[in-house]
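Next up: just one chain, as structure tokens, the form predicted alone.
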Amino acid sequence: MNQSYRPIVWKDHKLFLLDQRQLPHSEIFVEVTNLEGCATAIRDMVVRGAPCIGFTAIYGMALWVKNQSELTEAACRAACDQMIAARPTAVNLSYEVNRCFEIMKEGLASTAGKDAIYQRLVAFGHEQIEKSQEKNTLMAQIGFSELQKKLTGKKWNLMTHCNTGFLACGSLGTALGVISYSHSKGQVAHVYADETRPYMQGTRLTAFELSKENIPYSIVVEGAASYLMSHDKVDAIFVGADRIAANGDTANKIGTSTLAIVAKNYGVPFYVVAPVSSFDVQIPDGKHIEIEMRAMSEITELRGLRLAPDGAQSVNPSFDVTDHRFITGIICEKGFIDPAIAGDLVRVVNS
């Protein structure tokens, strides 16, 4: 990664966010000084991608201790579900804040003073990010060893969806991390990303990600996979996760569902990549997700450009959820899971 880039700065007790709805053609930091702002950035998309939401949320509940005049137990749980509201499919945002409110709760049976409990919070959020580009590191690594037993021979042609470099990690990053990594041992041929309707995220921020990387890409609206895989000009997917069940189901951008199945039909194997903080075993499959409607103005409009007639309806899931039978294997810090074998999932989380 780019330390340049870095999407998330914490300076002088200040959260700066890259505004990344302003990318690729303008990079502007959103300051960001209370526990309201972390909240809106998180849910206006300022910043996104699960793990970059759940540092984030970190930050959040840093600053909002920071600004209070004493703290209660109650006080700290309510401030933690106001953040977690946000936005309720990307697990690592409750993970990340309920680890805040642990470190809260133990603040103050402890007896430690509220700087006491501030200063942790924004060691916790420090330590969180530094740990991910070891464990990004780690999952590009499993995925390049992956790719190096599967395809032999030639470099690759590799698709992604939605975004998960480091604007989406801070770190590294997850199934782009895995690209990056490739690149970097010089196995890239070619990238395909996906543009990811209604909000282009492959279109500003991947094609962002891989230009700063001089990784060779190209962008592709979401109905030219069929075609370029039975062109076989995809020798493999990766794609990241928000939350992934128990045994395996797991939601991620819309559209990538259907990635999936195409994938399945043509027999390119289909990677998800995600840290442990994306999973949530405690649901036993992707029914249980809960998926984020989001407004109908992103379909309709284009910043603000009308495109359908007045009045016109649309439907705007946030994400879908693929089957774990159409996913050739997940890859997390902790190794490699086969959701074809019932329970390996879970057994690898708790290793």
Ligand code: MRU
Second form
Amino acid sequence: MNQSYRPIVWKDHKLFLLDQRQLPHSEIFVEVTNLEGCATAIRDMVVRGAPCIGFTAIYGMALWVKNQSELTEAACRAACDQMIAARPTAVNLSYEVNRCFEIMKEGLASTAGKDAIYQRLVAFGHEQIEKSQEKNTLMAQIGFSELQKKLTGKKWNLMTHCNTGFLACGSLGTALGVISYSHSKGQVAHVYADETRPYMQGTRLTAFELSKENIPYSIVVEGAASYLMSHDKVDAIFVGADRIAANGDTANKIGTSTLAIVAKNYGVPFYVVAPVSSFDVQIPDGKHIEIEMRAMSEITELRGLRLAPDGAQSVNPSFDVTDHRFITGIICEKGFIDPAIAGDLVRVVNS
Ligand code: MRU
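Following the display of the form predicted alone, present the structure of the form predicted in complex with the named molecule.
Every chain and every other molecule in the complex is listed next, the one we just looked at coming first.
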């Protein structure tokens, strides 16, 4: 992906976010100047995707520190909690913000001034985005070699759900990173990108990223999964994650769980690809994951155009939890996890 599509830009002490709501037709950056603006940008999905939400929040905490006249530990904690409340499901948000809190506490304990804490947070944001390139490349290589072992003799037809590329991860991507890397090795025949209702991350964002890389693809409705798999059109499926529990149960964009169940039925390998920052080993299983409920209008309307009859109700869970029994493997930067082996996830995460 061309660097001009970086979704998060920090320049001259200012934070600019590529407004992903406008993609693919307009590439507009919006400036965010404070914590409230940053939390709103996350909630309103100007920026989205679990890793990018976490990176953005780091810069949001830096802006908050910059805007304070004095800092106390209690005020830092309250500001961190305000940021964490922006969206509940992706654990990357609390993971990164809590690390910011540790930086703030260390700074306060060492009597570093406010400016030093601010500079440290900005540097921390840069470091995390830089490291994501390396982590995503490692995951892509692990996913690629897994496919080489599993699928022999022809190019691969792959399927994905939601958007897990550059726009969601700040570099290469997680699930889409595996696809992009496999394409660079000449191994991808075709990609099926779920449109990802109701927010259409697949149609708008994954298709945008696949086009930029000249990867052959088709957008499909989620309901086509069974048709495609029963007609041997899909060799393997790669998805991302917003929160992975200790037993491998995985929260990801709504529709992921249905896809995994259909894949199991047809014997299609189903992989989750996510950095360790998306793991929550404190919770034993997926029942403990809070699922974000979003506005009814995301379903009843399309960009302001009313689709449903006046007064129609909808239910809009933004994520679902895929039972680990339907997942063939979980790939993180530390290695390959077999969810069928109890304790394998915690072993790899702690390695
Ligand atoms: O609601 P979003 O667009 O922020 O959802 C996040 C996602 O893009 C997916 O759930 C994704 O698979 C995990 S983030 C790489």
